[in-house]
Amino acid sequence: MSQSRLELSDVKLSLNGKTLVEINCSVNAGEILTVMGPSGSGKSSLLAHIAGFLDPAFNASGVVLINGEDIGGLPAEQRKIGLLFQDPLLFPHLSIAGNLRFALPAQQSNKNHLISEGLKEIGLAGFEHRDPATLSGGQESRVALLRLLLSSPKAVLLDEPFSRLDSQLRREIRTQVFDKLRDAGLPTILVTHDQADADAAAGEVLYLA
């Protein structure tokens, strides 16, 4: 179980001269910070910032610290983020097994053991040959999260992760992935525009204009 903490020291992205986002905050192992705010506001350009990929025409500044180790120079692959996006993004031409084992550490023994228990565990047991074509949108979901977790992230990024499913499937998922981050003790941004989702979190809220 991690207990890692995420914080963001004066971060500053500005495009184009414009100022979209000044932050300063900690987020601490198992609690969800949440980010509000209209399209354009800059709420996934912050995550990509944190994550490693921002688009250069952005400037930013400020430090992103994981347990006080500043990330910033660190390559997206070794800042050990993991990230949840609308869309699952599985691998079309791997069975499920193929996408949850490309989360692993080459060096993991035991794949496919830690793979068949995290299948039983999100209610897929069986499911390791799966075609990813198959499965329905709340299925992809939890093996989108399950990939996440097996990847061992120290901290968690979530983007609309939600936004694609219908309202009981929704709110299924989303406790799903919420029990399952703060179980985990993962420090965890989730950027939304439905304030249900704000909500679930039980996190504070941060609102850009």
The other form holds:
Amino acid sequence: MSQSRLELSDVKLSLNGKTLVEINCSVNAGEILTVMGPSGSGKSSLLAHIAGFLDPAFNASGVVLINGEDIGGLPAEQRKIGLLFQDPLLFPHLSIAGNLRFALPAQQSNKNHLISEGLKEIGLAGFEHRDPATLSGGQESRVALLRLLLSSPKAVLLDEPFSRLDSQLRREIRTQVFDKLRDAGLPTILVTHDQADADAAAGEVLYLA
Amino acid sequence: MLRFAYYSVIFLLTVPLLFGTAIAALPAFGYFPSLGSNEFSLFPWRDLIEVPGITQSIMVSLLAAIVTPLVALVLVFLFLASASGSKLDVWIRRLVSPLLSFPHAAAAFGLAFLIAPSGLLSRLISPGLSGWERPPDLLIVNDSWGLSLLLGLIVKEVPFLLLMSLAALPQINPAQRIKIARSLGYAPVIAWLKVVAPCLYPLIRLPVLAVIVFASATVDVALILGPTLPPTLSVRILSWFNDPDLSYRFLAAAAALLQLLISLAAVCAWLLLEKLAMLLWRFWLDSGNRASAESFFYSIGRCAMPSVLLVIAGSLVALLLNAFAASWRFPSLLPTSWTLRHWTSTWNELLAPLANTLVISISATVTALILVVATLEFERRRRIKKTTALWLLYLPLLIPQVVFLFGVVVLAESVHWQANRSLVIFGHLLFVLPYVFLSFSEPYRQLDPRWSQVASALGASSFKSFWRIRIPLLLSPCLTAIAIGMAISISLFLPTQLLGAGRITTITTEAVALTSAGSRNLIAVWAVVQLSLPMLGFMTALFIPKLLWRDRAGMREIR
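Compare with the form predicted alone: the form predicted together with its partner chain:
Full complex below, order starting with the chain above.
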């Protein structure tokens, strides 16, 4: 299990001269940092900046480090940062296995085996050839998580990943996601509106104004 | 590479057009070095003024340029006002794309076979209602005021403006506007005309201007339906241009410049008309009138679109009957015997033009698609916000074809680019490019950016995420864009004729060439082939995604 560490050192985002976010923090392997704040406070822009998708209209300064290495100059696909959005965003034209294979590194051996083992672990054994559109909301979330883990990221960003689910399912999926991320030893940043998410994450909580 | 494509699109949309127009202007003032004329002079204009019937030619072109967009726009607006949300609306929306793919020439032939004295309509009322035992001696098709030309243009432009309106409407949320107006006491059709129409019009203004220019300068429709003694200005330009006596080139150039002025004059007249309409509309709005004339507008609106459909369907039936009729004496509605003879006798002559048509349309469309996708991808990666200004895309539709193509021919001759298939393909590219761009850019820009973000977060390179995610997700609109591009190319007459110097024959040029000489049955065969090609394209574009994604329910919602 890789033990990585995500640091944001004096990261500052501004738009048209107005500062939106100023943050200085470090997230250790298996820890979940929760970022809360009203809409428009720049939570999602912060995630976009870390992942490498920030709109050039924003001004960003400061450094993002993974294991002490500045990833600011890398294109998004080389940053090894996993993303989960509110929607699971399983590629609708690929089967479940196709979605998972898309995440596996090209040189990875034994792809089919990894996929079927992964599916077994999340209780979806034998789902390889299913159409993503036929899954329930909870199943989709679990496949999205598995897809993320198979891409062997070094850090994970969660952008309100549970807000789509109803409250019962939300608790269940939340527990699964957090457990898996902790087991994998991944530093995680969670953006949410829901205090219950922050409580379950049981880590540091930052409030943006 | 992407940057190169981006700038070549801008180049293609501007340079040949503006340069071509400028070059066309030179011989109009007597300057044409390759004909040994190195001095400027006004003699082409003096010749032009003395051409018999020139005023009539100009008047018909102007009339078509104003009446076509006016009637088409009124019909489309009244239809949208009275039918929004009804079953008729849903039904028409499904039909509008295939209707649009009906090539101009085929539609014009069909209409001619429908309304001619011995046509389907006249047979329908003969001898019972009309008492005609033989075709009446009336000049219906090719009438000297161009009324049948007008009808042909209107029938073709109504689906075009309707499609453009339907594409623009969602931006202004008509349902909500109507609800508010109705809650204030306005009857539905009045409400639409008062609160939706004025916001919709600016969004479809460029297409309306394109209709004006097209109507003023069309060649193929005017050759088939327009007056013959004298023909419209555009038709005369073509015949002077093609005259074996090269000195006619001066006259053709002056006439081409005159054509540009006429199109411009029509556009200016239209802009004045807009101001007037705005004034009247404001007066009507301020009157607070809520319901009067509602039923009048309603009934016109509900009848308009089915009538246009009926004319198109009638034209299609007329074409099919003529293509398979063996003997068909006048008053009988249907042929008395049928045959495949027209097809078997034409088959050998069809093959070469068919091959040319396919090669040209596929090459032009594929080139256009590559340029368009590369431009859109460049825009997306650089996060350029829709820089390719809309009017730039409409430029090839806003300058009469006959004007700038004339210049392109002269230009190509001067660099010794022989009239051949590659020159024709280049010419088609200029017309196909805007349509491919217009149809593919919105789906491309609207695709949820998170798909690409997820792909790169999973470690996929831009290359992989483009080919494995974006293109498959956009397959359906991409195929539609190809079908539209090919349909445009297949229907092009003038670029093929001028840039191919008459030596490159396509289904369209051959069909139009039969106008004066050919038998109805042969014309019908060519027209049926011409209209089936785009139909086949659209059907393929619908069918491939259905087949590929038959087990992927999620792909039905992605648009």
